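So this first bit is one chain, no partners, the form predicted alone, shown in structure tokens.
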Amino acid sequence: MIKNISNLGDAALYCDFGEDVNKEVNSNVIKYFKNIKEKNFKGIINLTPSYNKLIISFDLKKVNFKEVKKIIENLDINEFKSESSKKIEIPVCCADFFSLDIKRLEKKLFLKKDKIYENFFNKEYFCYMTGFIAGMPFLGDLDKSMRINRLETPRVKVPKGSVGLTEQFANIYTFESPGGWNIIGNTPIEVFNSSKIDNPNLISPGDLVTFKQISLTDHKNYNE
């Protein structure tokens, strides 16, 4: 569970959960972000887990350190709900156009395209966090043989619906944006809607994820 609890600048408390980053750790981030957000304890104006750390926001004028350190000490964490992980099916076409990064990919990984898009379909990820950019899911774990390091030089624009790889973990860019990332194909999919208030992400922490194989035309008829 948490390790350490401190501050972060004036008005934010860090709540350390260790270094190892797996989905045990991880898991336990997601139920403490989604029961403190649940219980909408007065002054806590925001919430940011990453894959084991937990940033708590707070309004200096409602609440101070201590006081929401104290908050989250006591918690039960017997009593906090653990919610279904919602699965989702990602579509993904690895045309050439798209598959920005395979050469390099068979040179590092010592794989055959084939075989990386064979351990890439027939994997199911568990979403970490979102971020660098809105609703960007980090989905891990890749098996130890697709882990690879970023590119030594990031490209300025990487195309909107992008996946990539990168260490441990897949994601998706959800909008055009730099990034270093190694890039294995492209999805059709809005994963990141900014018109949906409530819910503008498709993918949340705690989520699974599995990728589809589709064709070019398939890509190019999605949204139609």
Given for the second form:
Amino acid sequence: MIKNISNLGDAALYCDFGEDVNKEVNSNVIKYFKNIKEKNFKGIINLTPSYNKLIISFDLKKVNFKEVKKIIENLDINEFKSESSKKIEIPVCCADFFSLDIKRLEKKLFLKKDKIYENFFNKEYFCYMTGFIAGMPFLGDLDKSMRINRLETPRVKVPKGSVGLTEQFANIYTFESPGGWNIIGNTPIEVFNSSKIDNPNLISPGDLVTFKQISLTDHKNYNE
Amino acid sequence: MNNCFDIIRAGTNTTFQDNGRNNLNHIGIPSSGVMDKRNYVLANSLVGNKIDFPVIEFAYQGPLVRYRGKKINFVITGDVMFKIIKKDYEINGNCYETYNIEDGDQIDIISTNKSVYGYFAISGEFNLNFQWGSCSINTTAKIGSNKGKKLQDSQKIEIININSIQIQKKLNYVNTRLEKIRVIKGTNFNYFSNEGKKIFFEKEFIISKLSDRMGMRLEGPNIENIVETNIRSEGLIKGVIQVTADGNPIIMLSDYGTIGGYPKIGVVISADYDKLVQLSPGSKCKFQEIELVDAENLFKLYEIETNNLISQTR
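Output the structure of the form predicted in complex with its partner chain; the preceding block shows the form predicted alone.
Next comes the full complex, this chain leading.
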């Protein structure tokens, strides 16, 4: 399932699962990620799964590349029963005030606003990975008619809660941050909460996500 | 009486740091922690603390603080200019030498000399909140002690568990500078033209002003990419050197974004990381290629050196 393992510097393994990005490849990445995390191997200090890669960093004082590579190669991934994924519904308001790039989306996708929202809300998404900024989920796949490139010039500040689209993915900005994704709406939900020590992330890799359209009033009243 | 520091001037980038937090990269939280580990452990060992205690890390201009409380020892490590201001006189302090201060004394950490980070440790504990086992402040994600924010003017730092045994200590150690950063080839090394690879290992690069705890930008001759200037987003770790679309390298540092989409030309070896972070904007550096097995041996040597220095403080 891992196509190739190489070293990323002297303190990390770079596991390549192949060039394709689809749920099957990504499910393998997540399976390895969860399995290694659960086993708690000596010296392994961080795991970063992405679409088709898994980076495993380790403490060079305790183990080295050769040793960790051997552990990973000898893992019996089939003995691992993956826990069922969570299903999460995210409320999103698409009022003009929040839907910052709706005009650009209409123009680039050759679709009317209503059709764009219909396509977006009528789908279930799979969480491929989280990261870049704390808790940001990368969700796919968008309908083929909805795929669009990043903004030519990224925004310096994307508001917290913004829901963005790029290529086959949707994401949620868990903090105000710079970013180049096309913003379609905003969620009042706290997607990352650092005070929840055990589970700061609402959405984890492998989870299934649907979006539900809410009004501006609902958005305003959501946290009251 | 409560022991504390009043911060009169916070400095440009003053934070609490320790070894950072692990096992959170998958949710987008980098390890953070001190930039220069050797200077961190030396600071703690000189004042008689456990080497993984929280310390104050500062960059360029450090804090000016007034102490209130029982006699206490402190030390500054790095390459730093600082003064101790007593009631009737002032003295210029030396790094790696402990001093004791009393109620009302001030410490003015004026600046780092031709380096970036310095460390301030006391023979006691800063009273801090920990998040995921670490006090390390990550200002981007607002994580760590002090609500994830840099230290601010006129705030107070409470001190607990003061160590009353006051032994003066001094370590003969000079921070050597490193102009050649040793690098292992990255996973996208072949994205670059032969000319580009040559430039990367032969030419000089200048550290840009746009460098902070997240990353260090470099400027120099264009490193030509002949494959694709973006890769599919994937994990990052500290020390990774990415080359952006404009042909300039960026090195990921302790507060790195956990995922990135630029090709990785190389990774700085672990043994050179402490020295790398001390390169200040405007200074020059060169990269040198090295094999994995040599990098591993250099790290062992670096650890032995550090442990020797620690044992000299005991």
